[in-house]
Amino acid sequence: MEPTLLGRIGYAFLSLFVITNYGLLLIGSMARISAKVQGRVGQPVYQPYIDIIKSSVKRNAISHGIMFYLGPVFRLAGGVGTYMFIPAVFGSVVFRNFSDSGDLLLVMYFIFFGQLGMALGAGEGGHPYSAIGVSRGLAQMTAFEVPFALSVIAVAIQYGTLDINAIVGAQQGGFLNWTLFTNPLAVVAAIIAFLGMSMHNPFSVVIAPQEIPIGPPTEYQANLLGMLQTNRAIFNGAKLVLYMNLFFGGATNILVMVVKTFLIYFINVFVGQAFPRFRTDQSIRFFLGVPTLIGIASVIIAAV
């Protein structure tokens, strides 16, 4: 039975609640795994919850202008909007969200919206080096979006639609129907772009953890930082679900979704522990090199 509009809104909030908590646990788990690989004890899995609570109960008396406050709002809107138009579980009434009201292009717009909003907000901060972080982020984002966009074009050509539900439906009937096996080059280009999109090593120079004391973690404090931390969990979950739907056959239940998205996210940890960090110019040359050529090849394969 088709739920009412209020029912769908309620289901959407429930789905958002689930993906937020899953994203927080995923961040905590991966940080713990990374610490074990490096021979450290590491933070507890529930540390992201503690960080959000500590940030949210504080208040910020610093003001840099309206856009400084709207940056985290735009970032959160980008994460929530991205997830709301993706079916988390194929065929589920509760976890389909509003995937029948938008397509793949709308989802990509929301991804860009959050990143650009964050750049505008950080650019109005008081730190003299904010422009460096913004230029780093936008330059690297432009570079990794090229192979990602090419892989999305290949998927759209292959399945003849931009409807995410239709793309997932076309991959049902066995794992050999997944895009991973029908157009592996598109998956390779997208996964490489995913590393840059997640800003893990070797593409973490935008925030350069443990090296530079600037960027959103210091520019934004208190409840604004809590909003960014919450969006990090939502956006991570949304990206993982999107990749699962486009390239790995989607999920027909929650357990399959958790297993597939966990394995996709684990690629970040595996690569991040094996490779050192690139400089910004190195990252740009890398993304516009082999990954872009792989993306072009995937489009050609899909077209012929």
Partner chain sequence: MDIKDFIAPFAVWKRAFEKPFTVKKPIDERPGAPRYRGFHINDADKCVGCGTCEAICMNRAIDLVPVEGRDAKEGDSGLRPRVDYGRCCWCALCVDICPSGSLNMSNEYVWIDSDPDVFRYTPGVEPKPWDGSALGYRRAEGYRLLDGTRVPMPELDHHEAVKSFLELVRGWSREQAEKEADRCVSCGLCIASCPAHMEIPGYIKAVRDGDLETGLRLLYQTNPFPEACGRICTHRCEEACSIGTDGDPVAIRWLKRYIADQVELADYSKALPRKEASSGKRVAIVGAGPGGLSAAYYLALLGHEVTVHEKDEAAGGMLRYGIPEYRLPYPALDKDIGYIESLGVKIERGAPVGEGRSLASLRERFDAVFLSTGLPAAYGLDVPGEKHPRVLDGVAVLAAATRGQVLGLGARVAVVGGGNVAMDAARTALRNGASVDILYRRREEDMPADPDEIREAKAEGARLVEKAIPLEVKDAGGKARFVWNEATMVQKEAGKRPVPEPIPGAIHEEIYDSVISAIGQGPELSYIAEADGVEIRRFKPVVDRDGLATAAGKAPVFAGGDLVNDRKDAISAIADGHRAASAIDRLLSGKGA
Contents of the next structure:
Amino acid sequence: MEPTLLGRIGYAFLSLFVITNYGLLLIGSMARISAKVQGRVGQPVYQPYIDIIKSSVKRNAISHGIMFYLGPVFRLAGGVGTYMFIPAVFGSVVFRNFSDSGDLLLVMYFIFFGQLGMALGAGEGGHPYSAIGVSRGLAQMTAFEVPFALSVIAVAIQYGTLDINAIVGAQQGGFLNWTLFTNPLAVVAAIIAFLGMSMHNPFSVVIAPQEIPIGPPTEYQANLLGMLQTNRAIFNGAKLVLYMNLFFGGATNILVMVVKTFLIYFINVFVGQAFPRFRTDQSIRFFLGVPTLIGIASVIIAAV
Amino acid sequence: MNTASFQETLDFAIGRERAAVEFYRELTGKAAFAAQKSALAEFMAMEEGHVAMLTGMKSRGAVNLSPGAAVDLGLARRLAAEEEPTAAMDFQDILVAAIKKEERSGDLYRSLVAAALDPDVKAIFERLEAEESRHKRYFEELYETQVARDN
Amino acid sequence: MRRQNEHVIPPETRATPDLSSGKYLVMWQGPQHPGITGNMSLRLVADGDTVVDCETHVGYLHRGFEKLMERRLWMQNFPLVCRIAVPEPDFNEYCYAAALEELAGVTVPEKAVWLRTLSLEMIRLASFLMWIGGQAGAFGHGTIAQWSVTMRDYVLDLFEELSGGRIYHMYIIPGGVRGDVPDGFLDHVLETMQVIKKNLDDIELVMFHNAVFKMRAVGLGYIPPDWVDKYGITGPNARSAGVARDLRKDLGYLAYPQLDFKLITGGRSDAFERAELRLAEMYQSIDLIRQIVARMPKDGPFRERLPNPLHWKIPAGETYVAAECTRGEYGFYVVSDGGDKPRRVAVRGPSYTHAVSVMERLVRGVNIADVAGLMVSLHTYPPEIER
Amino acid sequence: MDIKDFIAPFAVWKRAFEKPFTVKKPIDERPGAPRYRGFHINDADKCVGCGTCEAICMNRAIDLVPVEGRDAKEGDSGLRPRVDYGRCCWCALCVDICPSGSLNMSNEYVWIDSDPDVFRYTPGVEPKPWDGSALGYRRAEGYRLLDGTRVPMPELDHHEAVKSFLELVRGWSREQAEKEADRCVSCGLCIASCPAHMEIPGYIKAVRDGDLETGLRLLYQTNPFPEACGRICTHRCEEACSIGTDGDPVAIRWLKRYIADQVELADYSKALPRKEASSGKRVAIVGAGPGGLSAAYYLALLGHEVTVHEKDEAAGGMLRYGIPEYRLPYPALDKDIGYIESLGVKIERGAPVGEGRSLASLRERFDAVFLSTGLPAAYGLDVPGEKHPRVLDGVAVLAAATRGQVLGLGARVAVVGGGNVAMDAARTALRNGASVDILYRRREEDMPADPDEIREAKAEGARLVEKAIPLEVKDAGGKARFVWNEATMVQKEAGKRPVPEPIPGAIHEEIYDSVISAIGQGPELSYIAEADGVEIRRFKPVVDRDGLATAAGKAPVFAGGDLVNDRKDAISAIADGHRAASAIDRLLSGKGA
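Having displayed the form predicted alone, please output the structure of the form predicted in complex with its partner chain.
Entire complex below, previous chain first.
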């Protein structure tokens, strides 16, 4: 039975709630794994909750104008927007969100929307580090966008659709149907782009603490920072779900979703702990090199 | 104990103290200079105090003295001065005389304790003996700290 | 990635960018900045993300040590000097103590000489461990930093056991040291060295065979050999430029003449090689510590009796005592006017040269992202600039 | 760059399967090392509040503060160090230097409180969980910042010493004196315990600085007998010395002597203050001992005309007639007295007060009188036979020795008593070729004499017979047969000193050529008449704080010295003299008492 619009909105909120908490726990447990590599016991898994609560109850004393406040709002909107048009669990009524109302292009737009909003907001803060971080971030984003876009194009060609539900549906019926196995080059290009998207080493150029202390978020504190921290969980969740749907056969229940997204996210940490950070120019050169070639190859293969 | 023997016992004791006052008065008569007179006057006043105390007890009808004997520093038994102090007597001479006098009183009461038949009288003599031992102790201590400092 | 022999020597003169042109970005790196190795600040003028001019600013940590010392008794300065270079306080303690002993004509017992050498080598290792964490961290490799700081803590544990203090050991007191080694301490030293050596092997594998680290560090901050004398560059920075200079060899102080070690030099003189050279010196330190433990006299006095510290007067005179610290020549110039307080103390820390003159020049033309890595590769401790 | 550069970095993950470096509960699982320099602990009973920790602390983090229920007493200022952890840098120099070793550190390093004021506290007084901690920073064995060993004083060899009356203690060279002076921490505990409150740290500093004129000036501020006191003072200061809490106390007495010895009498006037203009007032002093002459010195300095009446043929009192030459040579004493006389003090020698020169007449002729006649009369043995001709009086023997008379003590001498007079008499007898037994009623540790004196007397060959209660002196063909009863020490009353109790039957006797009695001395007070109005209690003039015995009648009468005070030593007499001089000056110049 098709739920009413109000019902769908209710489900969407529930879904958003679940993904937020999942995102937070994911961040917490990844921090714990990173700590293990670094020889530490590490923070509690629930530490992100504490951080958000602490930030959110504080009062913001500084104003840099309307755009400054809107930055985190845009960012959060980007995160929520991305998530809202991806089915978290294939075939689920609750977790399908509004995936039938948008397609892959809309989702990709939302991925950038938040960044742009953030760029405008943080730029308003007037701190040079924000500006540098923004320019670095946008430059790198442009770079990893190339292999990512290429692999999305390859997927779209392969499945002949931009509808995410349809792409997931096409991968059902055994893991050999996953894009991972049907179009591995596209997946490789996309995963490399994903490293850049997730801001882990060696692509952590935006927040690069030793170079430009934390970059754009430097200027944000208190509840605005809380908003950014919340978005981080949602946005991560959304991207992971998207990757899972496009390349790893989606999920038919929440457990599969958790396992798959956890593993996808772990790739970041796995690489991130082993390498230092690229300089921005090195990062750009990197993305425009091998990953782009792989992406092109995947498109060619898909097209042929 | 009957009242008579109580009165009698105390009268005897008061008599001893009066004799002590007389002893010092006699010594004062021999004294040649201020320091001697001052020391003797002090000890005499002490004995007069004892007279007053015993008289008070007599009128109240109860002996109010501790039975605990003071520690014997053992000086009295050794000190030599048999001879009576002279006009040139110094502090040592006066103290020795005082210690000897208290020693004699103690000895007397001790023999009275031994001779007493009435247990109550015996108890009073015991207490008086203890009291005299405390007086002796007082002078012995003075002797130790003021005279025989180096011995 | 830059190739070898492609070194661009930064211009000697400062650029004069027209800041009102709107072309340049003026940016302060520090004093609150995770990429700065202490309380110091760099005022960078960037053209895009390339630094065209840099001005170093110190003074954030100025406590006037040298002046304070003139107001304190000779012995009272002993707990003060260690604060001049926080990560390796023992060199201050040694230089101050040795200067006083020289002026007062005191000979330190043999046992104290060895204990001092042990203490200096241990802190050399600790300081290098802290540095290697900083070097990895400056390029974003936090994992190495976490490991090496742990290893440093293990050395600090040893210091805690030996002297009762982790950071400020205050162990090398004028006249000798403050105590003999506790029971079992030397075994702990050897065990810890084993652990650290194993970890250094891991670091060597992960950090020095790392594509990204090489991309960042190779060719960065090239110091031409002819700068060494011109700027007064010492320590690994000079040795990496191929200049064989090490006070442990050149002056032969403490027990170093009796220890077996080779001077390590390089020639490529960039951030990567300086890191490699320091790693090699860390291994060398471990080796030296093992030698010291094996050859140290078992007993004997560890401190020469000095006059009452409350009235101790040192005959008039002046002296300069130097030691090779992790960053180069560390020296104390002490003047006595015969009184119970120093007339003048001047501290020569290598960071003055490295973090101010050399840094200001090397940073010209460098990407903003590399400024932190470059600064760390010079291994500087700002507190010693501000005595 | 090769493929290894892409693969090798993943080796970091090896670490993920190993035990973490960090621990979950650092506070519980990570105690400080045994030597850790944590929060201070102080044994408040051992601490003497000398403040050396305060002096060495470069951060001024330590303050000496009064503590409830702990009063100042000799050798203890009653203060205790309070540490301010807002300033402390945990360098532990305070622990290193603490003279008594009471101040230490625990290995406790965690202390959290929201009230910043609690981090300033007095260890050992305010209870803390780490009090009495067995672990923590301690001074290493064999490591001390202060020197606990006294510079050895050159002395005559005992075999040599006993042959003559040459001065035993030779005195220090400049180097030795400066080395000893260096041991002082200038805590000043000694000042409080010195009866004259001499500026001890000041003159020790003068020795260190080689500025002996300043040193001499500081000595004369409170004591015009530095030569004498530098030799024979009972040095209560050294008992209070904080360095002595864990080592030899600073040899304050010898340092004083060093200063006085080094400055020639002719140079005294350059260093010392000049007399004030004449006040026209006249003061009589009875007795030219240390008390009387001190009063004379300070009164003369204040411009008063002073006349000292001395019964003996030479001035100095007990310093001259009671102390043998080998301890205090006469030239040294003459130097002290000579300087006092040079200020115009008139000493009438051989002029006893009494018949023809009564106290009343002095009160007529002078504006004030100071009595310091001391304790010239020896108390008798008070045993049967004490009037035996071979039973001698210790004080008289010493005086005869001073006068150069033939003592004729014989070959075997017994000295009865355990005070300094007994020791002096014994050693004088030894120097006259006698073999000497010292008989004392109690044990050696109960002897009132200076431990040094006892040690030296024994070293010179005197035999010490402890626990010997004199019983009787019998005649043995012109010699004296001394009978004593061996005693055992019995603790009869708690808190009092044990009493010698004769052991029945343990009677010993020995024949001696002379028996010197030195059990104690008393005053000679026959010159004070009742009419003088001086109150006397138990053979002691009763005086107020300033030494005033009576203001009634003509000139006020002051008294001091052994006659009055209980300490019965030179320095107390000097203090009395100084105090009385100040009081007399106030009275005479109308400044109010």
